[in-house]
Structures are given as structure tokens and as C-alpha cells.
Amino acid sequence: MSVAIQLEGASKRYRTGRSRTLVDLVASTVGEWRGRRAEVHSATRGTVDATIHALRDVSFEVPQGAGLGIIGRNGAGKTTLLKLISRVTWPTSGTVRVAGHVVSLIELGAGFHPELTGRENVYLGAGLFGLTRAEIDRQFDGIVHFADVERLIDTPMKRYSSGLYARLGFSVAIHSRPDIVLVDEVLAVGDATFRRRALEALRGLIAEGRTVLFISHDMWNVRRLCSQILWMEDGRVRAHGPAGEIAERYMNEVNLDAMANQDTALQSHRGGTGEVRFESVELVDEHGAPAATLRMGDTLEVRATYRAVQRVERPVFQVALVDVDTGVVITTASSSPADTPAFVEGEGGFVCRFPRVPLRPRQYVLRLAVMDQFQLASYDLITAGPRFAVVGQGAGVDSLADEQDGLVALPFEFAALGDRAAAGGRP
């Protein structure tokens, strides 16, 4: 299989901004006389390293017709990598080889003019991608239909929303016969229907033998589109391998870091009238150990203490599990009269137990409330309490079918219908 993209020891360095005041200029000049050219010397800010290493000795290959996901934290060098491949900039050292026509979707609609109509911008944008007018004429109806902007195609684009701008820009790009497509978080713009259509279009390009490099923080979309993942960190390649394996490693590390850095102070994101307040909330597993992370099927216990500043009759305690990314409430557990005393006053506590949690690997947050017995008034409401993460079990998220991603893993069974059903009758 031929290689579409090859990087060998590619590095990219930038210089920081120059001194901007007379005092800084003198200080920097003195530093240069002393041979310190790699630093910016400031009388007020001291010595500042003038070199930024955006990429450091990056080497990898992408075969033709492959989908490669590029992941990593902000500032890891992902966008700089795409700029090298698209020839927007050149490596400071090393080599970058690219075979084919490259279309870079770093900023959708970057070549559009807001005063021109959508029709005029289609011809302008497609021309910038290298299509002739005859080729644009043949592709025009498909471009407009894919973007779903037929009604507005003769309207100046300054009247388009950002989502419509993105639709038309993406449509023009993928209809320009690219060999290699570079996508940098552009699918975050637009509605869910557009994102699904865009992913399907990128899948179609890969099926046709085109090469796609896809940057996104949405690991589920990366896994759906790409067979391989390149994990960037501090300008270096942290890992490169099968999408399922690398995605699970990355998600687990991000989740663990989030758990380690979070503050569990219950004073933020808080409401309620104050007659009863939570004092502490602790997450533990079935053995009583702190449970910042769980695996699917583990047991989760929420142990909470509270203080009632006055006598409250039959309060209702509520614990909800909420998906961090989508805000979807997975489940809500409310205490019954049999679970709590007839009244609370002073200090107290409770345990809410979720046996065999069927949640998929993601981050979750607790929402807690203390309400009156009719659940009409909230004494305390914590909308963003402690977090926990469900991590993978080693099989990799790539082992899950698209339809099984979801938020929960419910038990199910498949069975073949009987002979009567096979013959067209009812089972």
C-alpha cells in the first residue's frame, strides 16, 4: 500500500515576540552582545525563552486510504502538524512528504467573502481549491444540496449563520476532489444533523481510497471515523496505534487527571433555602475504598452527611448521576419515607448504593438535593457535585459498535425466530 503522508524527524520552532519598550530593547541588545540570542531579556519580566518548540522530532506514516485521528490536549502540536502537512508552514528540521492534492479544513469558509452571495462564494472557494469553472458547474448542485442552503444560495453570506457558513465551506471542500483531507475540529460547528452528514461524507472519502486526518476532542467521533490514532503531547508523539487501544488509554488518563485535580467543595453550583445543607459527599466502592474511577459493573456508594439548622419533617434526599459531556441525567434515586427518619435536626447522614453500575466509559457528575416531603421546595441543591469516571476494561472502545456507544450497557439477548417465523408465520 502506497504512503500518502510521511514525516521523518519533523520539528517546528517559533520565536516569541520581540521586545516592545525601549528599556526592553536595550536589555535584549545587551544580552545579544553577551551571546544570549535564544532569549528575550526584559528589565521588568526578566529572561524569557525566545524559542517555542511546537513539534519535536515527529515521525510517522499514513498509508493511502486510511483514517488517522490526532488527539491530545490544547497546545500539544496537533494544528501545527496539519499546517506542516498542508504546506501552510515548513518544518524547522526534518522532512514532510505528502503525495496528492491536500484540502485543509482548519477554518471552514476561510476564503469566502461576506459581501458575495453563496453562489458566488461556491465558485470562489472551489476555485481556490483548484477546480476549474467547468468542474464547479458540474459539482454545483451537489455542493448546494449537501450544504442544504438552496433557499439562501443567492443571499449575501454576511446574512448566513456560523452554522450555515460551516456547512457550505465543508461542502465545497469535500467536493473539490481531494486526495488528502485535513480536518481540525470543524465539526464542532453546526447542528447534529450536519455533523452526522459530515462524518458520513468523510467515511465515504476513506472508502473511496482518500486519506483523512481528523483532529477532535470528541473521542467517539474519532473512533467512528479512524482506524489509527496519533496521540500528541508537548509537541511529541506520545503513542501511535489502533484507535480502540489508544483512545481508551487517552480517555483513562484524562479522566484520572480530572479526578485528581477537581475540588470537591460543595459551595459552588449550589442553591436551596438552607434549612438543611450537605456537609460532605464521598464516593466509595463496595469495599469502602474511594471510588474516583469505576469499571462497568462495579458498585458505587454515595455517602453524604448533612446538617439541619432547624427541625425538618420527612425530608427527601435525592442523588442523580449526570453525564458530564452531554448533561443527560442517567438516573435519579430518591429516598422513601421508610429510608429516612420522621424528622431531621442537627447532624445526620445517608448512603445511596448503586449496585452493578452499567455505565459506559465516560465522566459523570453527581447532582444532589434535599427537598421537602412533597418535593416542591429544595432545602439544598448541588447541581455539580463530585465527579467520577468509568474506565474501560482493556478491550478498547473500538470493540463497541456505533449503536452500542450510548451511556449505559443494558443486558440483552438475541435469538433466532422459530421455523414458523422463518416460513412467514408468527413465532
Contents of the next structure:
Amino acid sequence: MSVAIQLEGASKRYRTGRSRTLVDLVASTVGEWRGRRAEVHSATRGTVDATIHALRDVSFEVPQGAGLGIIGRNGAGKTTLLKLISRVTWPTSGTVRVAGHVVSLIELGAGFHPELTGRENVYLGAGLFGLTRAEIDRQFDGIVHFADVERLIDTPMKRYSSGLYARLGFSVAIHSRPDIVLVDEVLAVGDATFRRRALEALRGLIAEGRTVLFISHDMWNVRRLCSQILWMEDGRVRAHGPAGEIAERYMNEVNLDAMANQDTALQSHRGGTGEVRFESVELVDEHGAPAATLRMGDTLEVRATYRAVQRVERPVFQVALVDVDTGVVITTASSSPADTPAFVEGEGGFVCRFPRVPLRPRQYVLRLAVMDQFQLASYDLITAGPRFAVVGQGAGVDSLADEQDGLVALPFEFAALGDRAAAGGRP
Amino acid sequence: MPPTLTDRPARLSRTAYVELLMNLMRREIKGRYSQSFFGAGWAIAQPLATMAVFTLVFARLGQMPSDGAPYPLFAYAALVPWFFFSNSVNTGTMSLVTYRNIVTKTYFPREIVPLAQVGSRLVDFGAAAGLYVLLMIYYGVGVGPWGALVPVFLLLLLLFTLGVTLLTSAVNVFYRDVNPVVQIGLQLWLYLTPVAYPLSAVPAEYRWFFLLNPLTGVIEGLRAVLLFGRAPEWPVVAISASSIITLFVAAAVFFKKTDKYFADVI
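Right, the form predicted alone is done, so what does the form predicted in complex with the partner chain look like?
Next comes the full complex, and the chain you just saw is listed first.
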């Protein structure tokens, strides 16, 4: 299998802070004469190094026809990596070799001009990707059809919605005969239907033997599209390998970090009027051990403590399980008379137990609220509480569930009509 | 044949390159004149209005000589190439910064951006030159055999404009100081170029200074062959032409040497 992308010891350094003015130039030149390193004077941190190492000694290869997911925190160097591969920028040291025509979707429709019609912009945008008029003529119907803009193609693009803008940009890019496609979080725009079609188009490109590099925070999309994952951290390659294995390691670490940072998580994303405040929220498994990852069918307990600064009559406690990508899966509330205390005052707590969690393998976040007895106003609201992941049995691409398959697994029995041998199953 | 690994940027086919340039020019022109009632008519208004003011100030009040030609025609013949140059440089200098969003996000030959700026001004130039023909007819001035040299001077004008624009747009990426310098410089440059007056009106001791300005040879030459129907002053043309070609080559080399850093600093 031939190599599509090859990086050898590639590093990229940037200067920080202000762009260089004459004053900076003089200051740094004088500094260099006196043998100092480039530095920035910061009022809060004293003197700090003025160069940022966006990438440090990055080496990896991508075989032709592979889907490579690139994951990592913000600032890990993912976008810089794509910019090096697309030749927008050059490595400070090391080499970046690429085979074939690269199309980058770092920003959809970046070359479009709002005063021009969709048709004119298709020619302009595809031209930026290196296509000739004759080639665009051949692709034109496909581009318009994929973006679903037949009706508005002769309208100036300033009349387009932002979703439509992105759709046409994406369509132009993937129809530009790329050998290598670079995708940077662009699928966050547009509606779910478009996201699905875009992912399918990218899968189609991989199937045709094109190479796709895909930056996303959506682990499920990464795993559905990519066979390999490159995990970037602080400008270095943290890990590079089979998608299932790397994704599992990454998610475990993210979840552990999230647990460690639960106190700060409770501080932000906070609402409510404040008569009652949650003091701690904890996720534990059936043995009472802290749980960030559970398997489908495990038991999950939410333990919360609160403090009421004044007496509150008949408060209702709400616990919601929210799918990180699609929204609320289920909301439970202590609204039955037996669950609801007549009043709360001072410190208290509750346990909400979910026996045999039937959630499909995805990432979830907890939302908690203390509300008045009519559930109209909240005393306290934590919109982004602790996170947890449900994992399946395997570690392959299929171990994360597609939102189209639904989010909840119900026990079911399946039988062919007229056949007495019933096939039973638990999902 | 499968593509091979390379550490050099992919090259566009010549057709794709020219078409991209054309598309960017179209984008510029459309962006400039869309939703304006007079549209490209504004391209004529600028030299025409300046001609009127120059005629009033220099010819009527200042008794400026025009070597025997009607002064309005004399001024207009120089204002059309002048505004082509000054408008190109004016918007060209900021062009890479204006196109920041595509320069930092996609790879394509960077010189296309300033080239498209200059190219888009050719349309304005064409419209203003059309009016010049009408003015010639109105004043009853014919074009002699020397008029055959017009394309040579237009080519020199184009090369000089391209050279300056490539240079200022590239340096402006690194130091935005270039833009204000260019804005002020262009205003002064107009008066230091024989546009409102003939080179013959310049005292002999200052003549060397005007010859340093490559536009002197271009504008004086254009006026000689087009308006006066005589041979240009060959030494002046030679000085201008050699400095223009040197500048253009130097600017092009400088641009291609620096363009890989544009996306980092822009």
C-alpha cells in the first residue's frame, strides 16, 4: 500500500503576542545581540518565552485510502497539522510529504463571495481547489445536487442561510477530485441530515481509495469513519494506532479528568435561584466505587448532597441523563408523594439508582435540578454535571452506537410467524 | 499512475491558474460595483472629475503649459494610466490581508490575489480609455503612426503596477505600516509625476529627480505618441523601462520567497 502522507520530525513554532512592530523588532534584535532568547514581557507572569511550539517533532505515515481520525484537546496542534499537510503553512523544521491533490475543509465556503450567485461561487470555490472550468462543468450538477441548492443556485449567496452556505462549500470540496481530504470540525455546522450525508460522502471517498483526515471531538463520528486514530497532546503525537484501541484509551482519560474536575464542573453551568444548592454529585457503580465508564446493563447510582439555606416546601429533585451529542434521553423526578420530602432545610442528600442501565454505548452527561413543587422554577440547576460513558462489549468501530439506531436498548423477543421456535434476545 | 510523495506544493495546471485569476477578478469587480446604480460608470467619474479640477486649478488659475494640446485632454491622457496604477496599488497592498480567510485556509498560488486586484482595474482602465477616445474626437486630435507604440507603454505600465503591488502586498503581510505609507505616498506621487504638467515644465536642475520615477517615462511617452504624435524621448523611456523590468523581477522573486510565511503572520 502506498503512502499518502508522511511527516518526519515536523515541528512548527510561532511567535506569540503582538505582530512585530518596529519597537518589537528593535527590542528583539538588541536582545539577540546580548544573547537572549526571544521573550515576551507579561505583566502577570513576568518574562515568558515568546515562541509557541505548535508541533514538536511529529512523525507519522498515513497509507493511501485510509481514514485517520485526529483527536486531542484544543491547542494540541490538530489544526496546525492539517495546515502543514495542506501547504497553507510550512514546518519550521522536519519534512511534510504529500502524494496527490489535497483539499482542505478547514472552513467551509471560505472562498465564497456573498455578492456572487451560488453558481459563480461554485466556479470560484472549485477553482481555488485547482479545478478548471471544464472539470467544474462536468461536476456541476453533482455539486448542486449534493448540496440540495437547485432552487437557489442563481441567487446571490448573501441570501443563503449559514447551513446552506456550508453545504455548498462541502459539496464543492468533495467534488474537487481530491486524493486527500482534510476535515476540521466542519460538520458541527448544518443540521443532522446534512451531517449524516456528509459523513456518508466521506465514507464513500475512503471506499474509493481517497485518504481522509478527520478532526472531531465527536468520538462516535471519528470511530465510524476512521480505521486509525492519531492522538495529539501538546504538539506531540501521544498515540497512533487502531481506532478502537486509541479511542478507548482517550475516552477513559477524558472521563477520569472529568471526574477529577467535577468540583469545577459544578461551579460552571449553574443556574437557579439559590435557596437550595447541590454540594456534591457523585456517580458510583453497584459496589459504591466511583464510575466514569460503565458497561451496558450495569447499575448506576447518582449520589447528591445539598444544602438549603432556607426552608423550602416540597422540593422536587430532577436527574436527567443527557446524550452528549443529541440531548436529553430521560428525565426522572422525585415527584411522587412518597419521594418528595415535605420540606428541606439545612443539609441533605439523595440517591437515585438506575438498575441495569439500558443505554447504548455513547457519552452522557448528568443534569440535575432542584425545583419548586410545580416544577416551574429551579432553586438549583446543574446543566453539565458529571460525565460518563457507556461502553459495549467489543472495542471496534461498532462498539459506539449510531444515533439512528436509537439511544436505549430494550429487551425484546423476536420470532418468525408460524414458527414455534422463538428467537429470544437481549440487545 | 498513483501520485508520488513530494514536499513541494501541488502546481495548478495553466488553465486552472488563469481561470482562477479570472474568477477572482470577476469576484472583485462584482463586489465593487454590485448594488450601485452607476456601476462601472464610477470608473470614469474618478479621472473625469480630477481632470475638471486640474483644468480649473492648473490651467485656468496656474497658467500651466500643456505643450500646445488642449489641457483637459492633456491631463486626462495621464490621469487614466495614473489611476490604473494608484487604484491597483491602493487596494492591492491590502489584498492578501483582505483575503486572509482563504490565504490561511487553502493553498493556491498566493500571487493570484494581488494579480487579480491589478487585473480587475483593467476593466476600469478600459472604460476610462474609451472616454479618452471620445475626448480625442471631440477635440479633433488624431493619432499618428507613433500611436503604434501605445501597447509598449501600456505593457510597461502594467509591469510597473504589478511589481509595486506584489512588493507592497507581500511586505504589508508582515508590516501593516506599508499600507499607510502607500496611502500617503500615492497622494504625493501624483504631484511628483508629470500628470498635471509636462516634464518640459520642470527646471533642468530637478529633472534627474523626475527621471528616478519610472512612471515619468511611461506617462510622458504615452502622451508623446498618443497626443502629440511624435517620438518619445528615448533616453527617458530607456531609463523607465530598465528600472521597471528590474523592479518587476525583484518583486516577483521577493514575493515567491516570502509567500510560504504569509499564513503564519497574516
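Quick caveat, the model's predicted, so the values are computed rather than measured. Numbering follows the first chain given and starts at 1. Take the two forms, find the largest set of C-alpha atoms that superpose within 1.5 Å, and that set is the rigid core.
R277 shows a C-alpha shift of 2 Å or greater between these two forms [criterion: core-superposed Cα displacement of 2 Å].
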